[in-house]
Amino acid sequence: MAEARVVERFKKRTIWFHWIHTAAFLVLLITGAILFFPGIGAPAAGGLTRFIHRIAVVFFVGAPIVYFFLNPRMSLHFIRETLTWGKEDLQWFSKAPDYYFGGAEEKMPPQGHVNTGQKMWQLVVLGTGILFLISGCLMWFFKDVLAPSVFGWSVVIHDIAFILAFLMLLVHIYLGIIHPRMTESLRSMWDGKISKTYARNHYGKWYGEISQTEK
């Protein structure tokens, strides 16, 4: 019998934000890929594909802004968490290969609310998001006034950010959906809950902190 999932990991507003932002990103990914490939991008550039791409941008950029005003403390915590790296992260990197290929779980250093691997994903999301925003704004709003070289570099930066985000998304999907040790990760993004055992094994430092506050 499966252990009850009673530890709250995500609140409902965070889950809604995650899926709205994810849906917008996937639409941008698909439409961006169409625009990216030679022979397909040229006829699509001035039509429905570009229009859908720009509509998705509104949700991709707008969702974080709305979430920030609804939950500024959690938003700032996300940024601090993403940019804060220390000795525990180096320990995680050294032990992660063995762990993900079946090594003993207890050898992993206790992690906070997100582990180092998830912080890497957050860093890619934050970093490529900034690159997407800057380069996309230049291409969308300033195309007619930019020097050709500046516009060309904006396209290159946009494409590099796209490739980085896509590759990291594949890793994120694999670890969140397929990897046998991460079975509760996807379910936690539907109802926000994980089991106590999963919390201890994957986020031991964080679980220890919240367990103390509940006493």
Given for the second form:
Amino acid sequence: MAEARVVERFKKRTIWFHWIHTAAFLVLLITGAILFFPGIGAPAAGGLTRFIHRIAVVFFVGAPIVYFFLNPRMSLHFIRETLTWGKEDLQWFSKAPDYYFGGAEEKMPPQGHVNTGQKMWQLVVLGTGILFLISGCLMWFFKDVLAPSVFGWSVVIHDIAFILAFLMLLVHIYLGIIHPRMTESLRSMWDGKISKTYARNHYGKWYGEISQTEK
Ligand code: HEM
Ligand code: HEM
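For comparison with the form predicted alone, provide the form predicted together with protoporphyrin IX containing FE.
Below is the whole assembly, all chains and molecules, this chain first.
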């Protein structure tokens, strides 16, 4: 029988937030790609995809703002965690290739609530999020007053963020859904729970801490 999944990894509100934000992101990705690739730009000429891009922005920006005000402590923790890097992360980088290609689990240094790779994704999400916001608002609200060169740079920055976020999203999806080692990942982003063994093997440092406070 499969082991009971009793360790809370994500709260319900975090799961809601993740999927609402993902839906908005995917709409932005598709409507953005239509503008980005001239060959498929025809639908954009009518303005519909541009309009949808702007509607999705409201959710893409609104969801984190609402989440932040409802959960300020968790949100600040997320930002702090994303920006804190140290020697342990270097150790993770040196061991990760072996681990992700099937090497022994025990050789990996114990990880916190997210591992270094996930932290890297968080950094990309936060960093590109800020770039999208600034460059996007410049293009949206200040088109008529900006010097053409500044407008041009906004487009370039928006495009760089798009390429970076898209490539990393492919890795994120692969690890979340397909990688043979991440057996409980997707379900944890559905009902919030993982088994004790999975918690111990993947997030040993974090599991050690939360099982201490439970006692
Ligand atoms: C803060 C959020 C965002 C804002 C305010 C924003 C705003 C904009 C605006 C105003 C445009 C110009 C559209 C036009 O020509 O009418 C644009 C284009 C574009 N957006 Fe966004 N956007 C945001 C997020 C995103 C995200 C998350 C993606 C993709 C993952 C994305 C991808 C693109 C792409 C690829 C273009 C086409 C740029 C080009 O012409 O090469 N945007 N965005
Ligand atoms: C179809 C697309 C997506 C899928 C299937 C997906 C899946 C997942 C899964 C399964 C997890 C839990 C990972 C774990 O702890 O085991 C996760 C976490 C997370 N996701 Fe997504 N996600 C998607 C899109 C996105 C997007 C678009 C963003 C941000 C713009 C995002 C941001 C995050 C963050 C910050 C985490 C926590 C850190 C991490 O575990 O990497 N996800 N996602």
